[in-house]
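We begin with a single chain expressed as structure tokens, specifically the form predicted on its own.
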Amino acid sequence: MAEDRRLVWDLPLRVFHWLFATSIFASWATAKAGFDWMQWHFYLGYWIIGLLVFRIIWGFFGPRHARFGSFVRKPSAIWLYMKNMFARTGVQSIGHNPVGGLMVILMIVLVAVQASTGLFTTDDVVWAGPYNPAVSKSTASWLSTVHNVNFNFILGAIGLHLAAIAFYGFVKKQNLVLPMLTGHKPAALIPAHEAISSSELLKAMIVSAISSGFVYWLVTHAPPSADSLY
């Protein structure tokens, strides 16, 4: 029943998470994939990129759950949940957890360097990204193994966060994926003043618009490569 239960993660932010997951691993897979696929990898990068403005933008205008004042903690907090982290009672959080909010932050840094340096990266063979010719090829190259490397430590952090679900779910009994479906956590667990009204949905639109803007700007922006010159 609607009043057993409030709204805590908006919808914006859910669609947001999945898409987000599915994108990352389909650039992975595009890339294992071969030549074929290497013009889907780049939309995918675009795609990407659309999402990660989207986030941050809505890290600061979004509902209360979603904006990073209310997950992004001091060093001194952070620490403090960690010490307690592995009791099997505790006090549940209302949005995300000091660590769960750490984690958030280094996937969206992690995610904005693969995206941004695969703008410059090259096979040195058929395909290059966008922003290639602006660089000089020594530059292009060592992106490109950056953009390679830095994909091991989202692989990492993916890996990580996993592990919390299980752990959170089989030892502290706490279900993190269903929220992230529904939006909604149980009554007796959120004091009605921490439930969020709604999910600002126009808000959203005009965001994504903004988002998808950005997006157009730099791809339409990139260089000339040097074949398009002649």
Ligand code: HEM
Second form
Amino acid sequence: MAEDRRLVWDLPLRVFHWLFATSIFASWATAKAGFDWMQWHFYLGYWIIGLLVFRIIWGFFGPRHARFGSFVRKPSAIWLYMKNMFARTGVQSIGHNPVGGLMVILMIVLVAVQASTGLFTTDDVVWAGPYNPAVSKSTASWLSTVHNVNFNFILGAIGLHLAAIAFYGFVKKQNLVLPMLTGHKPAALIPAHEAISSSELLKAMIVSAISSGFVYWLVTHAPPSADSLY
Ligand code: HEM
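Now that you have shown the form predicted on its own, what about the form predicted in complex with the ligand?
Below: every chain and molecule of the assembly, starting with the one above.
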């Protein structure tokens, strides 16, 4: 029954989440699958840049609980939350809790570093990101190292993310996964004034168009590659 539950996570945020998770997995898989899959790895990188741009704009203009302003907290508030975080009981947060909010920012920053350095990265054999010709060989080599090393931090962040969700589920008995799928949390936990009234889909379509336009501009404005100079 609709009265038993209240909308907290808007549909665009949920679609973003699951696309983000699967795209990161797919970009890892295509990087590991070798040479023949590298073109797909590039496409996934552009796609992930689009997702990031979408999420950043959505963090300013999306519904309440998607906004950075609703979950980015001062270090003192994060510390206070951390001190009680491992207690078995505790009040369920409406949107992201202060530590979860920090993780969201961390993941967005790490993936942004990964995708942007990918634009300059080269395997020194055949494949080079579209902006590789814009930088010197030594800068490209440094950015390629960052692209390789940073993925380990992303893996670490995903590991922490999944461990935190498992901890909330099994120890604190708070199922965070279902709301990330359905968007709803039980009405008993969410005061009516904290719920969101809509997923703001028209706005999401405009933000998607802006994000896609940005990616198109980025890819089509890459400098000519060394090959095409001949
Ligand atoms: C590659 C893997 C993943 C990445 C990169 C990732 C990333 C993220 C990000 C960025 C958010 C914040 C959502 C937002 O505000 O935009 C988030 C939240 C969340 N994710 Fe994931 N995620 C991954 C996998 C998963 C999986 C497999 C699950 C479920 C088993 C999951 C469950 C959740 C839940 C429940 C939240 C909301 C937590 C809360 O209530 O504050 N995630 N994730």
